[in-house]
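Encoded as structure tokens, the following chain is the form predicted on its own, with no partner shown.
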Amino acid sequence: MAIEAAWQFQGLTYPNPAVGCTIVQNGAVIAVGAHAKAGNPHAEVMALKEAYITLSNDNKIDALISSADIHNYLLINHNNIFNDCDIYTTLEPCSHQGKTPSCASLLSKLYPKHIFISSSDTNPEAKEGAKLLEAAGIKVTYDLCSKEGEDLLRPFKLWNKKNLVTYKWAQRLDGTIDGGLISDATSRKRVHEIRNACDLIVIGGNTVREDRPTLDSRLVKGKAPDVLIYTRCKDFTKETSASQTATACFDKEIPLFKIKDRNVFIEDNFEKLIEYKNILIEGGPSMFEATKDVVDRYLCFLAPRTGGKMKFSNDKIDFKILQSTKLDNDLMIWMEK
């Protein structure tokens, strides 16, 4: 049940992990809580607050939304109502105060009865903290569920290794991804949720004359990422600046062109990707051909209707399926080759 709430928040925590939390009180599940967005309160405080409210009949603390404000009201009122808890966490409780304080600290204080972690934390200003649980007397269990918990901690791995590229497309049920909207509007949203958390987005020079899109996150009010046009327009040379690019290739009325402070470039390869963490790559069956041997994730929303004409039709590949959500009426679907 952690790893199932983490992954509804998988592409939206950058640069944080997706996490999730659940508390279990004699058997019986009494919350369970997930990072929903980098600066948010972590899973394990989001489950401690259900649980603290479920447990004490408190709702006080339901109007706190910092972290800090949450950690140091259970702290003075928990009253011992967490000690015959287990909590299952998807990955070590953080032992370092950052935008949120330590929920390792936390939990010593608050001193449950056993918990269980999927994945050891190895980012050197967070790691160890299961060693605070374990001196302050916690029973500690490593590496449940390990395979599910690297499954879900791997986006966070590689931007901090290198970066982390994630295809994303929409199809109807037919495999069709022309003939105009696709996905349902909670779909969309959640498309713009995740162009929020990235820095690049990628799409085909075929696309933005077609499209002609914005490739913002206006649906949650949220930012305009840089933007790669990936074209091999014949206009297009090393020596052409970008803006001379978008006039000789481009519509420079193309609503893309006209945000300000954004980045846009205009490239016929993807050096440009090794300067950013997290990119999500928009496109069809010519982009997926392009891109393949640089993506590391593939996200599909399936749509459960039928029209359009244009279908993929590259080599086949065989993918693994590693979550699906379904969103409203449309599925979401993470994916590894």
The other form holds:
Protein chains: 2
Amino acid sequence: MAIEAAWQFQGLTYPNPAVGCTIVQNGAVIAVGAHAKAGNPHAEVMALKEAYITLSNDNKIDALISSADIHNYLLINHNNIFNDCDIYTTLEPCSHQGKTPSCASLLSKLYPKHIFISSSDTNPEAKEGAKLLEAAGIKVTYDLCSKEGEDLLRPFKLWNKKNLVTYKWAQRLDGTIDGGLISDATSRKRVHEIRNACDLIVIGGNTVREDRPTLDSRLVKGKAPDVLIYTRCKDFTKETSASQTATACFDKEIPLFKIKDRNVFIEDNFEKLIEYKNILIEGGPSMFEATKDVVDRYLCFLAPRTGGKMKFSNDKIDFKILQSTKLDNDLMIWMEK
Amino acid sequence: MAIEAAWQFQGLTYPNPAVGCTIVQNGAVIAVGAHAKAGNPHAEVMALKEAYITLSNDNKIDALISSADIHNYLLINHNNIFNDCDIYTTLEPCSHQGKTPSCASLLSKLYPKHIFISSSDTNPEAKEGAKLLEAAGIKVTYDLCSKEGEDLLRPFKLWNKKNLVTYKWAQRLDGTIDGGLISDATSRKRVHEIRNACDLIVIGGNTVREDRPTLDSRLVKGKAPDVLIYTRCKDFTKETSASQTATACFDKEIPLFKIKDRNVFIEDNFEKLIEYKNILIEGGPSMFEATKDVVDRYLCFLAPRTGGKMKFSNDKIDFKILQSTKLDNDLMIWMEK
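Let's see the other form, the form predicted together with a further copy of the same chain, since the form predicted on its own is already up.
First the chain shown before, then all remaining chains and molecules of the complex.
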């Protein structure tokens, strides 16, 4: 349940990992929480808040939003009600005071019976939370559902190591991507939420020419990330550089180019990606083919319809499904090759 | 949670409905149960068994398998531990003694605080369980998540009204169905479980000629349902009946025709369907087109691969996704048009 809860916010938590937490007392599930967004409370805090209401019947905590406020309220009012609770968390509780106080410190004072951890935190600033818990006398079990925990955590590990490159597309059940609108409003809004957590969107030159997209996150009143337009302009000659010629191919009056403080790059390679951390590629079959060696993770929005002609890819591919969620009438499917 | 639990057994419970049940005490989820198969305990009994272990710490009930044994054990040992429980069930608890004792009768004696029901039972033999609960002084709330409950229950209503016709296919993410094995072993086993709960499998003549399938449920050591081969044989003339000519087109030495006690019909229409209750159609694009007016529900096993040429359908279709479950590395998607 903790892992599933965390996946609901996969793609939205950058630069933080997606984390989920379940609290169990005497075999009963009393709370499930997840980290929704950087700056919001961590999963453990969300679950502890819910569990506190269930156990104490004190609803005052419900009005508290900030992590610091919830931490403080719990520290003052917990009255040892968590002492017979087991806590399952997909990631080792953090040991550092970042945007919120340390979860390991909070948990060590609430003193639950047993903490089960799926993945250890290898981030040097946050790790060793579990040691702090053990030092406080709390029983800790490591590596529970560790494979599922790693699938959930891999984006975070990639951000810390190099960057995360996600290829996103929307298709129908018959694999087609052309011929008009594909996804539900709920899926389109989710894409804007994901864009809002990105620092670079990569798109193919043909898509810019034909669809004239803005590539912002207006549906959630979010930001317009930088854009890399990947193109191999047919006018390319030895006399002019690729980017000079390609630049000339685009109508610079479309909204994509008009957004203040947005950088737009036009390139015939992916070297720019190294300067960014959380990258979303959107495109059709030729982008799918062109980017296959740089993509870490695939995100498919599948609409249960048929109708188009062009398939999302002409390659022969085997994906591994990491997680699938029904969003309104579409499926959102996270995959790796 | 009750609804999701029930869906895990959709297609397997005939002639019973798929039902789920969740038990909550003071805001904590203490048990989730579902009805797995006709003859097995009802969802309420599965959930009560689990809840009893959680609440009583008496594990002896764990060894009891039959519904009658679990009912009796609970009636003798419940010691009023369910009195502060809320019970959420996707279908009104049954009022009749069928293969198992009445759930409404059991619940009225265990006396939980509140029972929430998604769909009322309109089966004349089983209905009015809720009245029995109310007469016992238990608070009952009707129509919770009633839309989701109806989606779950529709097969059962169709069995009672006429029959249920499910069209099942396996496809890749690119919509293709040809070019070798598509589904995982887990999906193939599930198909055999579903076949084992059917009384008729419908298949196209070309599939019989080309794939020479056995159409049994050997992977789960189950039965071989009757088969209707739907064909429009090219040799059809006014001089011979359709079924006489079509019969001549098949190699009667393949295993499909050799199974004892199985009826195999070869027809150019679907009139035979009215004689059966739980019907599974398996086929390619021409069967999809031919059966579109008789199908109630669609079941797609989606493998996250690409590779074939032939799409599952050449029609223009809009499905509604009822539920989707990840089975190993495939998705199992229940849909209606």
